[in-house]
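Single chain ahead, written as structure tokens, the form predicted on its own.
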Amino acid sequence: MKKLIDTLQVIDNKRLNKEFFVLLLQSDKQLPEILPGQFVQVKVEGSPRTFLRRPISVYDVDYSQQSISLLIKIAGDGTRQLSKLIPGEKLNIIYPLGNSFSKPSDNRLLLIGGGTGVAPLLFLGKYLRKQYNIVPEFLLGYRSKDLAIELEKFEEIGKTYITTEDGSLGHKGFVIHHPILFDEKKEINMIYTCGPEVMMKEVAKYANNKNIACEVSLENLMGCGIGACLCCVVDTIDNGNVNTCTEGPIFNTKQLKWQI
């Protein structure tokens, strides 16, 4: 798939809570095909300590408006600078990068996300409904109710289960503790997940024990997005060390050495 370096216009910068915001970017030309799970590399201007581009998952795409939404967590100088962008300003990105989630074999799907890891799952959920007429279910985890992200958008796509660490919304605990995962009547054929690595490892272990296919979207540090800087390497069973940005970020958990 052809990669582009392009400058898009900021249409909106929506602050969701104290940690997260959504940038809405618009192109002045036809967007390329963007698949769920792919990401962009963002050039951060005005941040002297931010030398490398920042990888950001695609949160949503609207081809009728030629626009891309990026869900971003404020985690340092670079993302803090991005949070200050206003409509009318420009943002340079490289896109679309990486591979995508695979086509499901049937409709018994569970999409599990934690924190900013919910970003690629919204786009995936919409894609599954539009392309395959599949209604997925979501299991989303946050530290607290105040950090939950646009739940109404997920609920419009499919049934959504919530966990919070403090119990302020949904089930108290982590996603891996939600009762839906232990309901013997619940059939799950495929899990797609993204979030903190410790969460994804637990989800992968659960899927392996239940003999459920599972794909993860890794959030490794990616400095270039094209396989040149080698800072996002992950160890795989069949191919040894590979670049997450070019061979991923989506991996079947059985490919990863940390899965078992």
Given for the second form:
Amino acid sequence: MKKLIDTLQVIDNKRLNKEFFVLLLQSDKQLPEILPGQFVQVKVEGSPRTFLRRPISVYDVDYSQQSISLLIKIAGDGTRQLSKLIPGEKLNIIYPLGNSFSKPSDNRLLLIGGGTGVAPLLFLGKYLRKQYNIVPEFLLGYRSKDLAIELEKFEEIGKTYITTEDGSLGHKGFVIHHPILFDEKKEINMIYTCGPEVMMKEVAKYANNKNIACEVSLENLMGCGIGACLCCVVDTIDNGNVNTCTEGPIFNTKQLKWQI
Amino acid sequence: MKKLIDTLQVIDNKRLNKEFFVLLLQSDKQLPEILPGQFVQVKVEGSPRTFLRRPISVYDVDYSQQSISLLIKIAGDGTRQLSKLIPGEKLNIIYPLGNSFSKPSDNRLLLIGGGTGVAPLLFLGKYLRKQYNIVPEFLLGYRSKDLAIELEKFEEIGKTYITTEDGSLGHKGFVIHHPILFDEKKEINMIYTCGPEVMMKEVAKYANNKNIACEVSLENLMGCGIGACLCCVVDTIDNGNVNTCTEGPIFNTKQLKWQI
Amino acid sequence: MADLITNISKLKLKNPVMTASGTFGFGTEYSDFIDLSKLGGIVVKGITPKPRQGNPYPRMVETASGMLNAVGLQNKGVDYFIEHIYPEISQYNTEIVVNINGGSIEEYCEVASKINNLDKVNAIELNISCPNVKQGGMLFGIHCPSAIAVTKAVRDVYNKTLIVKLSPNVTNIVEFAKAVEDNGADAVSLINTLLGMAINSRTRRPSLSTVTGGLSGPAIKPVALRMVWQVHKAVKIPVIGMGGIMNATDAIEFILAGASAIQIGTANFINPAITVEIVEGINDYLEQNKFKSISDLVGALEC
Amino acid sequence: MADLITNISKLKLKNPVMTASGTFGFGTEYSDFIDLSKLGGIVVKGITPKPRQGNPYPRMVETASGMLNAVGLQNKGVDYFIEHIYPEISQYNTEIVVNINGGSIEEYCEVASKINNLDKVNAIELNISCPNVKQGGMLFGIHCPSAIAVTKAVRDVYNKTLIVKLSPNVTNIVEFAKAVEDNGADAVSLINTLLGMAINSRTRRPSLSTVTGGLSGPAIKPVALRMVWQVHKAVKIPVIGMGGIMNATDAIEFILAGASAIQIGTANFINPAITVEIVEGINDYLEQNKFKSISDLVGALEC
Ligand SMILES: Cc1cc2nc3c(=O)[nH]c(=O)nc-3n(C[C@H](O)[C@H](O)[C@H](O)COP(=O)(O)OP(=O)(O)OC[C@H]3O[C@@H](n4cnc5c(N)ncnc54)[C@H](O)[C@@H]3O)c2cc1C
Ligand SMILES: Cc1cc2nc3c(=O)[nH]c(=O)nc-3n(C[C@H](O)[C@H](O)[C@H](O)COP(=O)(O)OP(=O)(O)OC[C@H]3O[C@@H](n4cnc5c(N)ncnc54)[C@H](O)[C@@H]3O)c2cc1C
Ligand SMILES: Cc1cc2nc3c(=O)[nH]c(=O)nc-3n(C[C@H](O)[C@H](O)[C@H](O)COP(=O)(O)O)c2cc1C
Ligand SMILES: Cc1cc2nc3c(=O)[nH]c(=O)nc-3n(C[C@H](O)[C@H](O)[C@H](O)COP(=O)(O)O)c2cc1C
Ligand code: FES
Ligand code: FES
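Having seen the form predicted on its own, I'd like the form predicted in complex with its partner chain now, please.
So here's everything in the complex, that chain up top.
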């Protein structure tokens, strides 16, 4: 898949709450094929404190509009600068980067997300429906109700279970505590997960115990995003250190040396 | 005179032409007294390539509105960033800095400016009228007519002679070639000048030959603007290296070791 | 309020925030912006035995996240300092540290012994790391036997707190820190500026009159932090850290790396009130993280 | 079109723009973005005798106008390189330079002599300046007798163009440049990264798994430029300059300071097409300023 450097136009910047916003970006060229799980490397202009590009997962793609959207959480200076973009402004990105979630062998799928980790899962959910006619289910965890962003988009795709830490929406607790995971009648054949590392490790442990295949999306620090700097490595069972940006960001947890 | 750090609000950003713009800034406090020739040190936000503050002369002051204006030429990244400020945005400045043009001993004054060098002269002209009831004359030089910015403001204060390099307005040539300087009947008792260094040196030479007192406003590179770093020095006859930011930016040319 | 009191040998600071020599004038330049008595200490600009005109203009140029300077120790000499400046600054309710310089060991000693007589100055900072003078300066700071010799000699004529300011332009800064520790230094301060250069591609000339100059500001912070950490591990005397500190977070990083006190240099140019803001920020950090005293944080990095 | 042909001893480059080792993979990573045949040369990532896993994650952290890395020479070893990578990259229509590394003189020689047999590789870059490995690496680059010994030994087993890559983490880089020149180096390249460190004040832990790492990017440009200028004045062999070059203007500054060729490192991460843009920018500068040939610009700084 050929990677591109492209300058996109900001069409919309939707502020979802204090922390999250969605950027809608349009290219004046036809988009390359983008797979769920892939990411873009964004150049942040106008910030004295960001120098390297910032990796952001693709949240949604509209080939007919030549547009992609990104769900971003304000984490520091770079993402704060991005949150200030206004329609008409430009954003330079490198994309599409990384591998993608693998093709499911079965249709009993659970997509577990937390925080911004929901971003690649929305795109994955849409893709699963369109490409394979599979209706996935989501299990999404938030700190509280007001952070449960764009929930309706997930609900449109498939049944969506919610946990919040404060109990303001859905089940109170972490995703890993949701009753659905302990429902004997519920069959899950594969889990795709993205979120904070602690969460993903808990999910991986659960999947491992239940013998369910599990793919995670890692968010290692990246220098280049294209396999050139070897900064983003993760240690794997078979191949030692591999680049998260090219061999990942999606890994089957069986490949990783996680203590689970 | 106590120096302040203050965050002002941008009230207006008037683009005069491709290179020049005027920022109108308002404080929510009463302004300190500001003298003609003094400058402010502006903090440029949102530019990865500017780190130190930028010195800019005061172009005008309105105490009743608690506002000051700056006439700025886009010279590089910092001033370009400033040119993008929009009303409502904030600008942090340190001011008022530097000495000021001295009190004239006579009322036959010529204020000679070139390029952005006209900035402190407008303020000086207004001040001379208001404070001492002196009507000064201006001799202003530009590359061409379209760069002769806000001319009417000068003409309101006093008779204004113009030169342009291409002859598109006023006398063709440099300020130093203007006939008024060679008019035997014209008495000039003092010259105040600000502009490119080559121009100021020519003016200083002229003044020296004619035995006219001459004050120049220097634009040395500044680290701090408040006398702490000793980076902005100019070599003087009596005192060796002195700080342009505190002993200047206004100097009597007799103090300087210029080859004139 | 957490306990911010910091001891640099016999020198007692009310907090660990000092100003870096050459960036804070004699303090007065900043008194419009801050209450100087809120600072741990002020290190005044470099003093030499005789008046010096410094280097010709241009003396500075901005670089990526930093600046190069080539001031070259412009000052009116030690006698002028004692007569005209000391009387004023000795009134401040903060510790005054005099940064002393010389072209030879004798010159360093001349300044040190004269400063030794000043009641209100409880410490000197021996600058063996100025990259902007032809004689002396950094030469002492990059040649270990010279660093030893000048430290020893100054120690003999100076009996209050002796801080030696180290140059980062060396292969092994630990060697220098240990050497001056063994020869009478009560503390080390680091880093001085990195030797650098800038060129104007339009004029094809160097940006500084002296071609090379000293690099300061956030650009050098990673190097400074590394050196502070290395030196802290190797010596027993207190380390005073500096280099690119722009805010309280940066200051805390230096303290975690092992600095007992820190100095703020270039940041003063951008925000003349930054020193006092950093004092407050350090206090906030200590309170939020439930540290009782700043000393609990010194070298608390977990590696 | 100005004449951009650049000779580094026997190595003939079509233009002075090369890529810096460790930042450009083996070139393939960038072939989606640029036509590799437009480059003067590609310096591939560091190769060691045996495969190396490199250092644990985290290996990088962003700093003011720069980044620290602690990759630690992760690579699959020289044999893998020869068998699997060389066949592919030797097809490129640009010069391939292999960056060689070792934990001992024998290891350096092992890699060098194996690379010596590769037809399409006309030069090696002897990396004696990697700050991110425990054995070898920078140790050779900061101890002059070691630098001499490894250069001599590699010279004996390698008969094409030998470039020695110098460390900036020394008191006097000129001493090293002269020493390797006298002992068989055909050219020197500089600078490798400055040893630095970053700390996370929230976790109170170092940002890198190795605590310290190598600083690159615009932050180090003033230091790099100064060293290139110093070395160019002192040696007769060509100097290859690098350190924070982000655009054609930066590249021209290095050439004015005395670099015959330049390498682009960290800038590739921000703009993967930057190398070709710099080739074009250099050409534009030469044309606008009426220089016929790039060689007229090398060391043309007026001091
Ligand atoms: C493959 C991948 C996909 C991602 N997808 C998304 C997404 O869809 N939405 C989203 O909001 N975030 C996503 N992230 C995380 C996002 O890259 C970081 O939050 C962002 O880079 C922080 O930049 P900053 O300047 O705002 O914060 P900084 O001030 O730089 O740092 C704030 C925090 O972010 C982390 N961070 C900084 N730089 C990077 C980097 N280059 N890579 C990873 N983490 C970094 C730091 O460790 C720190 O904890 C993704 C990361 C990766 C690797
Ligand atoms: C006392 C004083 C008063 C000034 N008044 C005005 C004014 O009223 N209007 C106006 O447009 N300009 C004025 N200047 C010049 C103005 O400060 C510079 O044009 C500005 O700093 C350039 O910043 P930059 O980032 O846009 O350009 P840069 O990219 O930094 O540089 C572009 C050019 O500006 C020069 N320059 C850069 N930094 C400084 C600095 N700190 N001080 C002086 N020159 C610098 C550089 O040498 C270079 O040639 C004044 C300068 C001084 C010292
Ligand atoms: C303009 C300027 C002048 C300086 N003069 C001196 C000096 O006279 N004596 C000295 O020991 N250090 C001097 N320094 C170095 C600083 O004290 C400090 O070591 C260095 O700038 C690093 O800190 P910073 O990055 O916070 O500025 C000077 C630095 C600057 C920027
Ligand atoms: C991620 C990374 C990996 C590097 N790996 C190597 C290496 O393997 N061998 C080497 O000689 N230099 C290596 N370097 C140093 C660069 O080649 C170059 O000397 C340095 O980064 C300065 O140039 P820059 O500022 O343009 O990046 C590496 C630099 C970076 C940033
Ligand atoms: S980020 Fe550079 S190799 Fe992955
Ligand atoms: S700019 Fe610092 S002393 Fe004038």
